[in-house]
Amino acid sequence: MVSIKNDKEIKALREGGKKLARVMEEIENNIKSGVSTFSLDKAAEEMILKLGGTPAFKNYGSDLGQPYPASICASLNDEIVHGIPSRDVIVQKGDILKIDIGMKYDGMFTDMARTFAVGKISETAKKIKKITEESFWKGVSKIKNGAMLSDYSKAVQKCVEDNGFSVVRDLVGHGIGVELHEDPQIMNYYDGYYYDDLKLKSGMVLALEPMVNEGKYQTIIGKGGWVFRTKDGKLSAHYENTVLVTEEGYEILTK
């Protein structure tokens, strides 16, 4: 069941979302050639704690015996999501780096992701980064009370495919708030056969996150069970915000 957040919960989400956006800005300021993804993770965790929050990702999945070991996901180039920070993973010029972070603040979760260029990147990398963000804005423009969730999915898919890229299908967005992952699952593409549609209502809070591949949409998952990569080894990009459905449209909470 998709929950409707009350005024107190929405206030906490607004405050937490602003703080999380500040953490993302701090991470961006630290991204440069030669830094390790481990150092970015530590900087993010320290700032989350300083702002009165707790990292949402660290130890996630411990109930399943496979806890995520870090506070951010740091995914390079053909890694789609869930890249695990490491002292051995050094960011280099020409990379695109996806940072995904979540935080619990005042009992409520927010989540966001960005794709960053490290120095000068290829024209293809520039384009996929740009189109992934653009697809988010095309999709979120359809969000409002009374709209169908599929309106979002169709808009994202059209933007991505019209520009020659593909939408990841094995990974989706999600509801968020009291838990990090809540109903509904939010596909970034529309398949009328498998798609479980939903009429949106004011007070719903959604983590909308297009994941876009340069080549085909198929993925593979690494031995550790966390890191998703493109099956064909080509680039992938990611863009995410926590979004409140309102009567007139939407409100970006992670800004």
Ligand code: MF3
Second form
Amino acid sequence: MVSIKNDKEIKALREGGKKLARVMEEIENNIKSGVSTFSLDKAAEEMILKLGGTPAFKNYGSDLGQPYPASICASLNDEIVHGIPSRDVIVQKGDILKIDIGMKYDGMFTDMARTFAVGKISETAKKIKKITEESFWKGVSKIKNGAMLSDYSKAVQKCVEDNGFSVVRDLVGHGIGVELHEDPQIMNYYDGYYYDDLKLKSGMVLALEPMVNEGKYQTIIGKGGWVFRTKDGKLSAHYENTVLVTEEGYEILTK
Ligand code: MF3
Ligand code: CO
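Switching from the form predicted on its own: structure of the form predicted together with the named molecule?
Once more the chain from above appears, this time first in line as the rest of the complex follows.
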């Protein structure tokens, strides 16, 4: 079931989303060649706590026996999502680094991700970063009360594929709010077969997150069971915001 958030919940999501966007900005300012993803994780965790929130990803999945050990996901180059921060992972000039952060604030979860360039990056890296963000905006422009969820998915897919890239199929966006992951599952492509469509209503809150591969869409799961990589070893980019469905359109909560 897809829940409709009440005014009190929406207020908390707005406040939390604004704070989360500040955390992301702070991390962006810390990204340079030579820093470890561990230090970025510590900086994010510290700031989340200082702002009165709690890191949503830390210990996520402990009920499944494989708790996520950090407050952010930091995924480099061919890593798609869920890269675990480490003292041994040092970002270098030319890398693209995906940072994904979730926070619980006043009882409500928000979630966002960005792809950052470290120093000068290749033309292909620039293009995939740009197109991934663009696909998000094309998709979200379809969101409003009464629209179909598939309108979003089709718009994302079209933008990605028209530019010669592919949409990751093994991972999806999701409803969010009282839990980090709520219904619905939000595919970033449309196959007309397995797609479970939904009419959007004001007050739904969605984490929309296109994941885009330079080459083929297939993924592999790395050792440890968390990190997803591209099977062909090519680049991947990610862009995510927590979004409120409104009467006229949408409101980005993580801004
Ligand atoms: N932002 C991701 C998501 O949307 C990451 C959550 S997985 C976690 O689902 F384990 F890191 F929490
Ligand atoms: Co998410």
